[in-house]
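Just the one chain here, laid out as structure tokens, in the form predicted alone.
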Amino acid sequence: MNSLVTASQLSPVEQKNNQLLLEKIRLYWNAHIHDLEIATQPIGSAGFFKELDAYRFDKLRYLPQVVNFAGYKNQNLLEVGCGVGIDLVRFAEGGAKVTGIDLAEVSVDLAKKNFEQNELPANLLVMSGENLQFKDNSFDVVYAHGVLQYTANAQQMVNELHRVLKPGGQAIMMVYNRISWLNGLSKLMKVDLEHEDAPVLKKYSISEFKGLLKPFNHVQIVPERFPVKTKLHHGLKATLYNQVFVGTFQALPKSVVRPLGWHIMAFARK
């Protein structure tokens, strides 16, 4: 049975295996704070969160261009896999009424510190995105950026996002593109991707991602994240990447490179 079946279709043994895998995922993300390696400030300090925010939105320059963080004022917004709350803070600063959940307790504790230091309200909970403890039709917006690829049963998480979203509400999601410049380059240069050692890391083609999102009435797919110079890696490979590959890729026709974006964004309506 493939990984895209729903929890209700799993046998008791498969359900047990799914829970064991979720536990491995929880343990992994408790030990691996996303982008921690670039931080120079003490973990949990104001400087720490500012560093992570600056790095994230330098690396993902496209994100504030395609997601209007200030566009959800007074709307109930849920982020699944909120991590330490970097994106969720931006939604809250824009006036959204935010709820964030994460499987990792360490992340939720840090997210609470992040919101406290920014003097912003939020409902932050330890919870699995595959089993959301919210009523049907609870949220105007659900956001899961870079989460589906790391969970045990991605279809079950999509089904849960759909269930808790109000009719007409918007789901914003991102997965990694299997047919992308970064996936190909990592294999060619023999450089591991971030969190390639995670218990689950699944990449999708655009058509596979669309198949995952069948519960939604309307889906817009936007490939994003194209090469920018790396600050994380060093040495000869990093120099070749920064000085040769980035410029060459950016010079290619947009119609050719657009579908090869490392991130596949989806904007879906219930």
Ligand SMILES: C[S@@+](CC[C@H](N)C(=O)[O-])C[C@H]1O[C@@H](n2cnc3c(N)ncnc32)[C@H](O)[C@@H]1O
The other form holds:
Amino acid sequence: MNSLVTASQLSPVEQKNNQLLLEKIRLYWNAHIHDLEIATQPIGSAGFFKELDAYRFDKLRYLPQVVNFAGYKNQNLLEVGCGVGIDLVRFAEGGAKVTGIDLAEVSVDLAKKNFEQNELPANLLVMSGENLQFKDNSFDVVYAHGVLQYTANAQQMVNELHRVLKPGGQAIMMVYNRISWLNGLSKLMKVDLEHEDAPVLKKYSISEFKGLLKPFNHVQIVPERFPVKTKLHHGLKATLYNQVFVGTFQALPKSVVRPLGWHIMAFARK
Ligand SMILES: C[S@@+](CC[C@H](N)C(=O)[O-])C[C@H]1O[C@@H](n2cnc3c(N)ncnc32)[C@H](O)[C@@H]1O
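Hand over the structure of the form predicted together with this ligand; the form predicted alone is what we had up.
Time for the whole complex; same chain goes first.
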């Protein structure tokens, strides 16, 4: 399948524009740390990271069911777009040897604090996932949750994830599903999605996501992330959502609604 991996075919002008866009993306994420709005504890404190972890794994309660954070003991794992390192700490707690990179230095500084608070080792670096400074075939596992949809050139990032992954290694990725309950609801209720104002936010259909993942040998797609009560929004729309929509949706058979999951998880092999 390696023949399908092509280096970026961008012209010099397109490369320059891509760099300018990446700079905008970096500035945005330095100013909009993911889930920060939910935190009440001082930024960087142990309580702050506990709060972000609790919030994330309540909202994404599917995640530990489909990703075995304790299942990569002694394996070299790279997270691209690690944010403040909430998931990466879980991998490290499970015994993985972790490297985390993010374009935004504010995130990487906080991820370092997170690992310090948890007394866990990690290699944390400011770097673009579109230009990874690692040799080919370096990692047993690569992980990018909620990142491809925000970068300038998602295909370039996929190619890089594939390049640094060892043959037979596993890539775990997530993008947003355009044909999903949340995208539909947000348009119907005129409520912006989180980070809708980011310089890039691309939503994919399942087949478009599969197309992006062509460099990989074997790809398993699992749509996830169904409604849970919001802690972020308040007011009439939020009350209606929490009191009526969530329960009604949860009563529907998973087999019927599964394709409409907001998060398209991909588990791929090189
Ligand atoms: C929605 S946040 C997700 C953070 C984390 N993965 C999580 O799930 O909480 C998106 C992250 O991707 C990072 N990001 C976007 N483009 C990137 C790139 N080209 N290289 C590395 N990180 C990037 C942003 O800085 C931000 O931290």
